[in-house]
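Just one chain is shown here, as structure tokens, and it is the form predicted alone.
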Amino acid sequence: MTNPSTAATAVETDEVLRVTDLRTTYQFRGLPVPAVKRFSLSVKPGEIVGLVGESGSGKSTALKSILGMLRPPAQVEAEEIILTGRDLRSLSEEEMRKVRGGEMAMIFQDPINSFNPSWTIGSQFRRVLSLHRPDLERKEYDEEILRLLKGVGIDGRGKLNSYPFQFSQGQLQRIMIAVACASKELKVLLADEPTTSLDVTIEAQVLELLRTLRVERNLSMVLVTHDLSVVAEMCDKVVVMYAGQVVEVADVFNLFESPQHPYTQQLLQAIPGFPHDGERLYAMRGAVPGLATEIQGCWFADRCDSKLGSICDTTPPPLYPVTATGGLAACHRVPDPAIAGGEGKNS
């Protein structure tokens, strides 16, 4: 069997971010609850990696863990978290503060709660510049803020003394992107469902803005989204998560044309077709298991339409390499259906 932590992160010479075997545990009523159990990620310069899965799959927790945003009693462990050649686990908190917002930044799905309502936009922006733009003098801050805002399509003249509530959600999302991209050293942008709270017109504008930033700055991104159409439009590679674990990794074309994991297949099956054929839309049965649930085998077995048999209930599948596509999938069907020992389909 292939070791999942090494398989998911085959060494690539041009990686800007590599995460291997990340595990994050929360505390609930004094008991440890694993939110992320097995997570590995590889991102190249200028690459957009989509991170998909149902709510509760651990996507946002994984991003916050990478960026060092979680505090005790939450516990984060990893074999490695490498950003441009440095292991972030070895950095002090002071050094990590420079990394956050400097070389790696995050934008959130709720722009309203991402800003302090008591501070003006200008004052919050100036604080970021004071931390991550040592090349600027204080008298140059406002001019730089106006330049950054212009880059995201906002005329900031006369608005720096305005408070967050005086802007629309779409404007705040653009401002948050400008703040996240303020550092000249930014290499990786983590985007946690950045268009969820926006209408479709503003969503299209924000996605176009992210594409432009990628091209202009060779910026790498990890994009969390529930919208598979956004994945198809934006991403180069896709990581599928289920119940805190990576279950499939593939380039975006192969993911849609030849999904390997039953969970991915069933997610794609649930996408409405057009024109509608009049048939009932497919709905995946069941729900994601609770974080504290103890499962010996595959975590998706109870919901799987392609279940092999008892092997799925007793043996957790590693991330097997998919020879045909070069991807990875955590399913016993991937290497050879005969691995089931002749147990036949049991759906």
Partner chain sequence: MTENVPTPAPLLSVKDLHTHFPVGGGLLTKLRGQQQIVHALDGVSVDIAPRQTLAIIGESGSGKSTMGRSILRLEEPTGGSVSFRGRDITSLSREELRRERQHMQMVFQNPYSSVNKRNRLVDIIAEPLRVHGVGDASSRRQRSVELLELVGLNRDFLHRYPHEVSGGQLQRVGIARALATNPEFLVADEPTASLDVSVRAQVMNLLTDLKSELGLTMMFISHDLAVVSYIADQIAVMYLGRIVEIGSKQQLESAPQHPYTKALFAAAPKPDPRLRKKESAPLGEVPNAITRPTGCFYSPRCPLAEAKCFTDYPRLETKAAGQQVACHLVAPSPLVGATQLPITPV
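What we label the rigid core is the largest C-alpha set whose atoms superpose within 1.5 Å from one form to the other. Because the structure is predicted, anything quoted here is derived from the model rather than measured. Numbering follows the first chain given and starts at 1. Compared with the form predicted together with its partner chain:
With the core held fixed, Glu140 shows a CA shift of 2 Å or greater between these two forms. Once the rigid core is used as the reference frame, the Cα position of Ser229 differs between these two forms by less than 2 Å. Two rigid parts make up the chain, and between these two forms the smaller of them rotates against the larger by 12 degrees on C-alpha superposition.
For comparison with the form predicted alone, provide the form predicted together with its partner chain.
No partners, no molecules, just the chain.
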């Protein structure tokens, strides 16, 4: 695919989904836990945007916030969350229920918890069809379910009366994808680790299915994954998060060729080779600071291999535009193109 998409500049017109300045705060023992602090996203029709980042950096939280799935004491604020021209924050709970699973659906990270354990898979699936597929008659449901399951590589015959715990993790993950794709109105699919429990042959098949949906239905996707091979395989654009903030936005080719943010650079360095020679794996030193920590400068400074100097500890870097690539990166190195890019490793 040649997709000229570059950075999310927040003012693009041709967008299905636009989120600006999302902030989500959980409460823990009466204290705020700012899980998402700076998050914006722009998705065009048919575009696949990858969302990657440190475990705990707020990826799942961001997606759940967009879909309006978090309840108090969690607090969600945003300048705008616009899906096909409508701001979702102005919708009633009833209208949001129609959006979820209708125009926008989510595939959750923990498949088993996304199903009701005491209902059979068939009955849960039929309920989704009754909500989102007015074109079908009740007696056509099972046929449609089997067809949708087949699309994700599951032979559902004899299995519709089984309960969620009777499926393997990878089977549930695929069933969830089939459920998410049931609606004909679907415009945006938010997929949280959709292929982690799949073997690579079935993963290839599911990715192929998602690509087909993109081509045939012009479906857009936000794909959260830790598997950078999946990002390389699928995405047009990538958003990188660290400690609740977007630290880099780049076209996928630029991301792999010339990552701008040191976190992205160090992340790419940690990809293990295959086959592996048994050499010790590179891992970033240290860990993410606790989210409630007061940090003046850059959140990545303590682990950064390319730290500039005291500015990194004192001043939070904004998302700077990267002129060479059209991307964005939150690093003080970026404004000076002479030192930006992968080469500056002297700290």
